[in-house]
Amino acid sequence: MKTLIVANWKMNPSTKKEAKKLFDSVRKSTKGIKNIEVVICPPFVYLSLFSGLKLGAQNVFYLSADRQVKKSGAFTGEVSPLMLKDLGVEYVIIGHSESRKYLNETDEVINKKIKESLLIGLKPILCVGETDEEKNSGKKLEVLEVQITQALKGVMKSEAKNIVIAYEPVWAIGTGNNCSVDETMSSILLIRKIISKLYNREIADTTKIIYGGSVDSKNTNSYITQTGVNGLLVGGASLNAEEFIEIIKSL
């Protein structure tokens, strides 16, 4: 199993010259690794302008949630499973704490995407994670089951092969406070075995869970080789091109 790293690049950056020199950076420093898969995620906006690395999408709209795919609709603003799919974008990101927050992305509507992605062909990385006042009332295991058994409510076992699980406890996200090798060993766990309960234990030791959340060139060797993640998702540190190229070469 490869290790996949994922750059989320968020509102970032500002112009599309910014974009190329920051995605052709990557790409020609990344040409000939093999151990290693690695995704863009760039805004909608840059996703056609990048070729020779696998490419993902932030976020993504349904239009049906009864596995009757649309191929357009009037949804002022939004972006189908069906024109993510023909620029050649492979992942799809949903579930991301800033999208829960900022666009009140409930589990129902997360559920919603998650099918309609798979439908078409796409592999959602969903991510989970608690709050700093859900983990220290005790809550991580209780939130981590809503959110994976709701966001999987209704997908079946033969697509569960194609999600990707992204564990991001929401109080690391950008804060430089990432969470400890044990702490996120322990995390990891509680995920497959979630998984596991939700289907059976073959799905949840081969399905992919990844990291992200104050992800580095420092801690990345760690994260990889001592908590048993399948690779990372990183963001602000996937806007410096050095930086993100360091992080790929230290696995």
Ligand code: PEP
The other form holds:
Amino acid sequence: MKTLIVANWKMNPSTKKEAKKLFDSVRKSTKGIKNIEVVICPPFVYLSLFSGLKLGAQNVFYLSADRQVKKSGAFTGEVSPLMLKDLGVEYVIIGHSESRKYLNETDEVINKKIKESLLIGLKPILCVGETDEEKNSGKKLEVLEVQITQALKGVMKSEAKNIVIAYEPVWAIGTGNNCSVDETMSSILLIRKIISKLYNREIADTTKIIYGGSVDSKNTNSYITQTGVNGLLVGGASLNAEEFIEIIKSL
Ligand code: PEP
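Given the form predicted on its own, corresponding form predicted together with this ligand:
Everything in the complex follows now, all chains and molecules, and the chain you saw is the first one.
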């Protein structure tokens, strides 16, 4: 299994020029790297400018018809899974804690987005993770169980292999307070147990689970070698070309 390194640029950078410069630096420096799958998730508006590295979107719309994909329609401001697929996008981040918080994305909406993305052939990166409060009140397992079970409701065994789960403790995102190796390892095991309960052991063992939350070039290697993750979701550090390249090269 190739290590998956996903860059989540969030709402950055502010200009097309800066976006192109960042993308090109990463593309040039990662040329020829075979054992790592690098995916760049820029804002929607930059997606069509890029080629030469795998792309992911940071969000997608759902058209609500269960297992029937409406290809387009009257949904002002939204972007469909088909539009992304047509641009050559391979992955889509769904259920990021910032979307849950600022866009009120619910587990039900996340589930619809996942199912429709899978139908079109996009690979969802489902983000899950507990808040500080949930962690301190011993609710981590419950939170992960609800988020994963609800998000994957109705997702068939045959589709599950195309899903990536990103364990992103909310308290670790953008704070510099990254999750410890031991805690990450125990969360990854919990997530595999939840998937095993939902599907089976084989799917649990082969599902790609990545970690996100204040990853940088100094802590990258310990996550990959000591926690059982299959990759990393990198936010802030992916906006600095040198640092992001260092993350990739440290593997
Ligand atoms: C993220 O938002 O997905 C993320 C991992 O951010 P950061 O690396 O900045 O904590």
